[in-house]
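Encoded as structure tokens, the following chain is the form predicted alone, with no partner shown.
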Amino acid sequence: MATATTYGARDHARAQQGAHAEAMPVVPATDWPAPPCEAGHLVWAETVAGGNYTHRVLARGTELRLTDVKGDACAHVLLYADGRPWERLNTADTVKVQWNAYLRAGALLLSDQGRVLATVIADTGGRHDALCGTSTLVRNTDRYGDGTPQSASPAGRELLKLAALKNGLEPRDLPPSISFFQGVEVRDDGVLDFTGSAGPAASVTLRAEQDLIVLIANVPHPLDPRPDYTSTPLEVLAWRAAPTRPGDWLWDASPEGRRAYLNTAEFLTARGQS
């Protein structure tokens, strides 16, 4: 089909309606072929290509499932309280308050206000990282020859900058991120060992405990030793559900977690959100 003219370009673009690519958002999300919930509850369905990013605002109680489709995805995630972006994911407090550097089901993703942004409610992989953050322009340029967003080896921070800008945030608003699907362990001497992926189809599910801005970059982990830029598709699905409440096993799983949930509940109640 000729695209040299405006009419030809328009006709070509319209002819793509209904076409599907390996990595793309599905709109409406309810058209996703195999939703993990009642079809009407699905609010976000997307496959993010390796070396790409995505973002979304999610309501409190929404459950977000990330899946490493082929075994070489790495989801670098940032969370912000929607409307209050100064309350954001704090990886240091997430690790320190819970006495644990390793994210598993039951882990709380905390802000520096002592409140819960999201809860890890399910995890089939166990290979995650709350210590290293994501890759940078300087590092990727040195390692792969380029780290700009439009290159074949974009850095995670550069992609997160773009996602942030689309939500009214600036580069200075980017704290260290959490990485899912590529793990790191701390040796007795303090050296970080890269443990790699749990393999294809590993998934992790987060529950939003506040209204959230979610930023995700799917790029290689900064400690990945492979010489080639290796990043495969990431599946992102989200559906309406309910936040964690008293009586849920997670609420009283630890004294520190219970305090964080109570801090969150008190704050939201004062704002008229019960």
The other form holds:
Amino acid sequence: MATATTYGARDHARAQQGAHAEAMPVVPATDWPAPPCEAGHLVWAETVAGGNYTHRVLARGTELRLTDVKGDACAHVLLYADGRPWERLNTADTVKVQWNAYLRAGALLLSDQGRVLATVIADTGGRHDALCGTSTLVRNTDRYGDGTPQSASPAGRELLKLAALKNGLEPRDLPPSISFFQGVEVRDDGVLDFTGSAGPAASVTLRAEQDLIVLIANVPHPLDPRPDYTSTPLEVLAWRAAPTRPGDWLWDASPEGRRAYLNTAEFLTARGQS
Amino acid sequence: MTVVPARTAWSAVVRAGELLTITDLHGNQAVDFLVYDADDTAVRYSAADTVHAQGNIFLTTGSVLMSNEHTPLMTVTEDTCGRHDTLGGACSKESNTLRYGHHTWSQHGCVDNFLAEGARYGLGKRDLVSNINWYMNVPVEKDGTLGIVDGISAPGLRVTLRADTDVLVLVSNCPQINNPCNGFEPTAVDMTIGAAPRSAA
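Form predicted together with its partner chain structure, per the form predicted alone context:
Complete assembly follows, chain above in first position.
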């Protein structure tokens, strides 16, 4: 197709309509072929390439399912209260308040304000990490030869910086992240053992308990011992649902969690939300 | 020598190559600690980078405190206690309401100390991240159960850190009275910049 003229260049560009890639967003999300929810409820459907990132703002009550399609995804996630990003994921409070170092079904992802950002409502993988954070330019350059976003081995922190900047945030707004699908275990003497993934098709589902900015980088776990940068697609689906309410088993699953839900509900009620 | 009273904050710039010694004067006190690159405070202590760089959640002699850009900020050159925490972070009025109940709201917390002390350097809430707790004992069980338990520190035990670049150090001498991080009774610690005191123990 001739592209020497404006008309030809326009025709050439428009001819790409309908093309498909292995990793891409499906817009509208309701066109996703196999929705895991009631038809029409999907609000986000995307496959994130290995070594890439994505971000979205989700309304309170939205459920977000991440799936490790081929077994070598690792979703490095940061959460912020939308419009109030100074309230953000606090991994220390998350593990300390709940008396557990591991992220499992029923775990609350806590902010630094004594409130819940999201709840892990389902998990078929069981290998996740709240301790090790993500990779950096320095570490990936040392391990893989490069860590820049343009390279074949982008670092998680570099991608999360870009996702943050697109939401009006800056590098100093990035606290330690959590990661799904590549886990670690702690020995008695504090040594960390990398457990790897549970294999293809593992999924984890989060429920937004506030309006959230969600940042996701899909890159290898920093303790992945393989010499090659190994990162495969991450499926991201989100759909309209309802936040955790009194009566839900999660609400009273622990005294600490119940107080976190109560604090969240009271805070939002005072703002005129519910 | 600078004695930091119970419940209070302390800060200093420690130049590259200088030593900072933290002495647990009365034993079993938790010393909440944050460190920033003095020339670029967007580069600051990363618990996650420190943990994955050394493959261990505990700190002791030889541990390197890594930044969020995976560069060394400080190195532990001497530790007469042997175990320090990277996971628990700071106590706060907000987290206290979850951990113990809303009756704790009017008690002191480390986050307030960090905010007030950091503000003197232009730092704000966004600049607070998961911190080190010197002398605090936080084991992790096989099933992931984690908790602050009785400390293993004693009067006079100390940890010495070498600054690997010019750093800004913020300390909150933990005021927590609801868990055994300080034996339920906050006490004073000593912060000394320079050579480690010979007679501290």
